[in-house]
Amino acid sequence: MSNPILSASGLVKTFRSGDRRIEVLRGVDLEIAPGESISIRGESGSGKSTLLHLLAGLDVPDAGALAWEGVADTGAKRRAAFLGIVFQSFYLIPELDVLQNVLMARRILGAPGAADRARAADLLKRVGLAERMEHLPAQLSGGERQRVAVARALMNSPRLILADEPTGNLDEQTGAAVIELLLGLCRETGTTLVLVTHNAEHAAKCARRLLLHNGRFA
């Protein structure tokens, strides 16, 4: 694969539980091409979320190397512009309305202006929340909250979106709708997507499907 948008080589991550040393990742290699959609499945405790946190720069490996577009250490601000993250638990700020929650992604890069507010409003329209921009997260359903999280992840026009079990707190029908929305928006914008999921049907919608087993890709 030439010019990967993100590459990982020999990633190792261990945790301690009392006297036990738990090796969660045991030398994971991965290259992701621009515009690609990839799903990562695995049993509970297989290290899916741990791997995604490493790819996002939210944690560091015990061994191995990561590079975002060939750069090993991008810094938090560059990563904020380079990638967006969708979490299972939404992580919306309860005191802020929907529009301001989406704009929080832009605030990492600097104070948002009128053009940023217009983009946030447009993204909310595209995820079907045009009438909910002034609502607080507590006034939304679970599916609506996850749609806000998807809009927030796209706010900075990222090259890459990492989605960690984005349907884990949703019912089956709502979860399927969120996956279709996420995949559709990524295809529309040419954004690369890495989807961590336990759901085989959702995983099958991605162009490349990987299985994490015993700390490595099977």
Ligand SMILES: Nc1ncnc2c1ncn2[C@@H]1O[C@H](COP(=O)(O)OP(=O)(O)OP(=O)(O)O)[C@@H](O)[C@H]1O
Contents of the next structure:
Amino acid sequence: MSNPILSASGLVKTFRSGDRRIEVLRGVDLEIAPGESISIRGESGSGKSTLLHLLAGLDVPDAGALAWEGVADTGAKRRAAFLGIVFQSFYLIPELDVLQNVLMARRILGAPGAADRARAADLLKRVGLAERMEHLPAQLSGGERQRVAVARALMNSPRLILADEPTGNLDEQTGAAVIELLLGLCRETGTTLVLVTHNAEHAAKCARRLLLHNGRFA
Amino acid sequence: MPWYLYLAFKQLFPTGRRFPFFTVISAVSVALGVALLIVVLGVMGGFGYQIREMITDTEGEIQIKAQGSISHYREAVKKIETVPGVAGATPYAAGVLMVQYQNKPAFPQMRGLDLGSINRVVSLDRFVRLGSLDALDDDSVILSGGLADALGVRLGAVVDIYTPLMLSRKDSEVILPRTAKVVGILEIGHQQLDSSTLYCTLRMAQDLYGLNEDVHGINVRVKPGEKEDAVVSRINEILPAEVRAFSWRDSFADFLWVLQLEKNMMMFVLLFVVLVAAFLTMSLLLVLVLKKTREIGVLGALGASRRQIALCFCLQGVGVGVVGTGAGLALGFTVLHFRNDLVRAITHVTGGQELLARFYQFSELPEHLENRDLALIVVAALVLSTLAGIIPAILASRLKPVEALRSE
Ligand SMILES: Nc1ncnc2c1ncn2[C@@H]1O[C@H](COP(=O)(O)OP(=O)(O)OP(=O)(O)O)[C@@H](O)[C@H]1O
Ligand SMILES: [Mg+2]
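Requested next: the structure of the form predicted in complex with this ligand (the form predicted alone having been shown above).
Entire complex below, previous chain first.
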């Protein structure tokens, strides 16, 4: 496997609450090739979200090494262009309309231009929200909001998308539609996808399927 | 526009919401504090300003006095008028008299005016309510409005004037009262001056006080733009040691000092109002930060730096400060503009318009806001609001994205 998008080795994460130590991750190794789609399953509390946060550079491991495209820098500046994240809850900014929420990802890199606006509008069209661009998040349904979050994650043409149970708050049908959309867009744009999910059906749609158990990949 | 500025603006003024709760409440509280400061300091500054106006309108900016009386005043006036910065000088005589009209006595302050030079120093004409200053001669007087009312004198009446010299004469010679025709009624707008003053020619005043060719003092008008204190010291250089010049500021130093002290105290106390407003802004911003914890996490996940997140919230404090100060300035100046209507409305309900005038010496509420005070108010409001934004901003930037995302 040459030039991995992401490589992690020996990731260890332990939480301390009072005098109890919770060893969540006990040495996770992961190498992701460009364009791959990977699903991660595991029972509740097995450390899937924790792992995703480490991979996203949002949290630091107690031990182990992480590199994006061979570079160990996982700081905020690099993250904005390299990574798109979709969460279980949609976390849109309530004061901004749908278009501006998508553009927010671009704004953090620098002031958006006309081309960026067009791209945001195009992405919204592709997630089926062309008519709702001027609506506020509060005026959308849960599935629609998650589609906005998907568009936002894709806005900066990231190399990698990390999705943490993106269907967790959606009904079965809507959830399936969002997963189809996410997988379709990633395949189309050649974006690498890591999908954390409880749903075996959704996981099965990914090319590589991993199971987190006892702090390691089984 | 950097994203944090954009988002700060959008959070203060969200699209499609006419009443952004946080912005309105906190901006209103800042605005009330600013308006209060402007109104109170404006009116208090007005008292000082009004007193200055009153003194300089009636006596010029500089008064020259001696231990007793000033002799050879004509040369003195001529010499003073050659001093650079002096626009004009006029001698005067002053003292207490007794005036009687139809058996009603009064004891006014007398001011003897040199008609030849008075106009170079003060334009009394504009205060003449009835009659005219031109009609004044050595056998006539002008009375202040309050004195005329007290005596029941109308224009053209003849009053008897008794000089204090009557008391000092030890021999048996009786000095008869002098009769004078009232040719004018004068009102300056200051309670104390208007209540009991009699204006006459310098000649008459000199006769009444037995001054012969002496005067009690000289009033000096300073050219516009000249520094009063500089002119005072220049005049003192050419005057003999027993005759001294004082600026109006020196003459009323105690009063002005008390006024300044009161103003500073008021400013100090009222700044707490703005401080409380800043605390309100801060607590509302803190609530906002807590409410937005997960969005802050998302911003972090999207690649926002801590510094930028801090700026985003700090700018909201600044925004509240700017909007609140702007509204406060508008409100404050509006109230100042309509202050007399407000006072009239209040005294109409509670009574006591007369009392107010007597107590404060002015018939109208004055107003004068110094630029220094205005700048201080604006800067204080902006600085406090910015500080109010800093603590929530630090709290927001301290949130680790993971913890922010985990919070429920
Ligand atoms: N900040 C923390 N302090 C203490 N314990 C933590 C912390 N964060 C996570 N944990 C613990 O780590 C374990 C893994 O949590 P994590 O959220 O990664 O699980 P998960 O696999 O995503 O579960 P789920 O499927 O329910 O989302 C849990 O037992 C959790 O209690
Ligand atoms: Mg989880």
